[in-house]
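One chain comes next, on its own, written out as structure tokens in the form predicted on its own.
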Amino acid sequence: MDKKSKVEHIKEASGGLRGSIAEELANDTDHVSDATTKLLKFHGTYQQDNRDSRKERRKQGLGKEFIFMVRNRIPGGKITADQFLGELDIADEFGDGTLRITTRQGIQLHGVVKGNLWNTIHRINRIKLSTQSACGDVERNVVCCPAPLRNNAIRDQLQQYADSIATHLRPRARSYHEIWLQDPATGDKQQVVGPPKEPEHDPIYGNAYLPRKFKTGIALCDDNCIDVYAQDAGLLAVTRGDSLVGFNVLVGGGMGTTPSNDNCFPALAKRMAFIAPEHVLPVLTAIVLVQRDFGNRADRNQARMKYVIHKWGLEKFKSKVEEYLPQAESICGVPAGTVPRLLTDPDSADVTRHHDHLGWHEQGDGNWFLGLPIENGRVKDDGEVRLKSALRSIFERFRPSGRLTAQQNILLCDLAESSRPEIEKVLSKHGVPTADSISHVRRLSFACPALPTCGLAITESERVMPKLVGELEAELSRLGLAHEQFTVRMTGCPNGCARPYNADIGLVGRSVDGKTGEGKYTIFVGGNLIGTRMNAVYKDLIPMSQIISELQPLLLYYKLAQRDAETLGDFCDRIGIEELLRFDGEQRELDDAAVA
């Protein structure tokens, strides 16, 4: 049997994810132990430190400035006005005063010190949200198209599936409730009930949970706004007219990688089967059980489900899922034989389009929604752009519901048409850009948080992306390409949480120059807007200051040789990396000759 990793032993000995969390929260230190950091992830929080302050603190003889990131689990990104306002209040009181909308339709709060961690998570639950399983080796936040288009019932049906999957695949342990929710009768931080003598039985996760995180997403063929092929398990809705007839089940997606390890790679999911709508929970449960029992528990770099499928092949994986269906039916409480023991091959339906849902749209029920771009998902007041204040004003005055998107934007929903002029005035007064006032490339770009808080970050990402996009805007305008639509995604490390590996242009942090401190990036090209194709390495270890100049020949080639309506990613895929680099070399020779 393979040797288990350290994390596996921590999970098994945790008593249902309890460990010593409660005791360490109560002590007067500014951080928690390594074992507790691993368990806290299941409760929705990561221990980090402010990496900007490390050098100065070392000079002063001080240790790290520990802080926590707290992440909400919000299935499908649905949030009420009171909940969004509550998140703003919590960020002001306990965090760094900002919110960050995530690429999985959640909200992160940053800069929470340990002494405020209990209050932060407790208050999130008070506004009827949760952080449980927003992180950790379990089902993460279930993503789903957020657009409240009600001309037919399909999108609401998909949101209902997102809710039921999230509820069904949530850990059964009572530890979250015990640790973070106080007894109303006492008014203090006492646990609601004492820990059980034996950990609660969890028929899905057992006592060691999954080998690694697990992500599920639901999309429409004509609207893959959640990157369904990037999920461990994707449900692609197959429709006939206004009716949902079933789902194509996709398995084995995942963006994380370790470039120094040839056995690690990002992957798009594979098309496994077509299932009826009523079979969703048993089939998903069987998939999770297979990953639980056969995922790699010795090497966390090899623990995602994509590696099981890569090792076995899709047909063996599918057969194993079929083998687990009786157990899954029992867990779901449905009669034996509900799901056919031989799963049907996928329907021919596939992804064809993508929408970002920005701008004003009729909902189909007499109301409107406004999709508002939020650069890199960061909700803050910054100089003349007072986004946070504008959103507070709109949620307080107009009481919209909200939907968070997988592009880190927000939809303000259920608005009366008569409110449009006043909302636009609020946005203009606060200097908030709208979809029609920004470039296509800015609209379709986003970055991960990276420095200074993420412990995995190698280079900058969120803090440099706006300037980089500005430089790219200038180059596209110079070449007459400003009208083109393509994705640009940046991450500060190869783990890929901003999904850079299926973007038209992906920028991935790789190293830092030891003398200048400048970040160096791998440039990937050739993905696509609809998220169905991986990109490829174009150039490696490019300093941040040279990224645009390194892209200039490629963009010029695109302008000269583009076919009708061909996107940048499609062009790069058709031409191929070798030819792109040949053209690049020719252009540089011409430039050198001109200088000489």
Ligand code: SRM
Contents of the next structure:
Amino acid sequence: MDKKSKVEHIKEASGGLRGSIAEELANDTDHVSDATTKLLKFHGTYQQDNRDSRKERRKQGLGKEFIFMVRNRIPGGKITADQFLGELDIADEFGDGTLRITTRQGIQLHGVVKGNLWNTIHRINRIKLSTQSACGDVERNVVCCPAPLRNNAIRDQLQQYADSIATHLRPRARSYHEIWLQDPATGDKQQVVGPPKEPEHDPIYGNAYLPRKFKTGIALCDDNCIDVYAQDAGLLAVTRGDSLVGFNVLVGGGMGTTPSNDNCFPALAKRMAFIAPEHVLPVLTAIVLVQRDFGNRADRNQARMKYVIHKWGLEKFKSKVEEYLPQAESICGVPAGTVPRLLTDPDSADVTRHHDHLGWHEQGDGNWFLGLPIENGRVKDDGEVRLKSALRSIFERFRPSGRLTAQQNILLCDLAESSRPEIEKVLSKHGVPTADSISHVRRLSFACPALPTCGLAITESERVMPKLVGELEAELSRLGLAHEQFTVRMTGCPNGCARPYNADIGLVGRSVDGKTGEGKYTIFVGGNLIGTRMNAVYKDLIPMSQIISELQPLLLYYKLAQRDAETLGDFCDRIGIEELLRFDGEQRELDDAAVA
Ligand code: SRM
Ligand code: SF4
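For comparison with the form predicted on its own, please write out the form predicted in complex with this ligand.
Next comes the full complex, this chain leading.
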């Protein structure tokens, strides 16, 4: 029998995720214990430290500068004007003054000190958002296509599924409400929202929750903007005309990997079954129960559901899900036998397209939405580009509803056509670029936060991406390739938070030069915009300053040998890494000869 990992013991002994969180919040230290750090994740917050200040503080004999990241769980990224404005206020008052739209349609606040943590999470609940289970070994934020197309009932239906999955798979423990919604200092028992009605016993999570995080996403075949194949459980809508007829259920996607460990790998989800729309909750519950009972609880590097599927094969996994259906039906409160005991094979429907939803679009109800690019999701005022002020002004004056996208952008929705010129004026006055004013490559690229907040970051990511994209833009223009549409996604470590492993170009931080401090990256090529193909390692340990020159021969080859409208990822996949490297070598020899 495998020994359980330390985190398993902490969860089991926590009494419904309480542990000593309340006591530690009340003391006057600047940080919390290791066990509380682990438990706080379930409440939506990570203890971090400012990595920029480490060296200087060490010189001064000081310890780490502890800060907390606070993550909102926002199913489908649906947010009201008051909520967005509330988040801006909270970030100004308690955080570092920025908001970060995440790759799962959430919002993160950074730089919250421990003394402000309770107020931050309390205030988030006051604006009727939540951080509960935004992190931790539970169902994470459910992602769903955010486009507010009102003339297509399917979009609204998908959002309703996202909301009901999020509610159903939320932990039943009342600890979140006890800790964050009543003031421990004054004993103020006033609740912002009532405690959940369910008893403390959690039929889905038990007392040890899941072995690892679990992620669900809902997409349309012609609009895979949420990367459905990267989810633990993907629901791909199968439609006939304007009706939703069911979902293809995809299982076992995930991006995290440890390159030095052959047993760790990123994976695209596998197509398991076709289900009727009304069977979503019981089938998803059965999948979660299988992962709960058979996921690896000894080794957290092997604990995601993709490894259960890898070990068993898809057929055995599917049979096990079928076996768990009666239990799942009972938990969901639906009559036994509601879901056929043998799940149907997947429908042939598959992902065909991707949208970023940027620019102005008619919603189908006479109103408009504007998809605004937010570079790497960071909402801030920075020199000439005063994005945060522009968004504050637009939300205050025009009161749009907001939708956050899984590419870290925002859709400003339900706007009257007459407001368009005024909104454009606000954006231009604040120096905010719109989708039409930036290059294709900048529009489609994104990066994870990495330094200085992420404790796992090896290299820079968000902070270096804008400059790198600038250099790539110059190279693409030089080669006449500026019109091409492809994704470049960067992360500061192999965990894959910006989903780099199915991008046309993925850049993954691997190490840092001991002398210069420059980050070195693995370059992956050959994924695609629609997220259905993994890429492959092209070059490893490339210093940041050489990434563009290392890509030059590949881009030239693409220019010379591209077939019709072949995308960069399709081209790399067709040619193959070996031949791409042969061409690269040949070009370098020619260049050397020219210099000689
Ligand atoms: Fe992530 C851990 C940021 C989406 C895979 N992720 C982290 C932490 C919390 C670092 C940590 O554990 O100490 C990062 C916080 C950094 C900071 O300072 O903010 C972090 N992940 C993010 C965000 C903010 C990246 C972004 O650019 O937006 C995303 C928050 C999403 C949200 O709102 O819930 C984010 N993370 C993802 C995704 C993409 C997705 O879900 O679509 C992935 C890949 C998919 C997957 O889960 O496999 C992802 N994050 C990871 C992993 C690797 C998991 C694994 O199976 O190995 C870790 C590390 C871990 O869990 O041990 C991680
Ligand atoms: Fe941190 Fe790595 Fe995720 Fe980037 S990919 S946010 S560096 S864990």
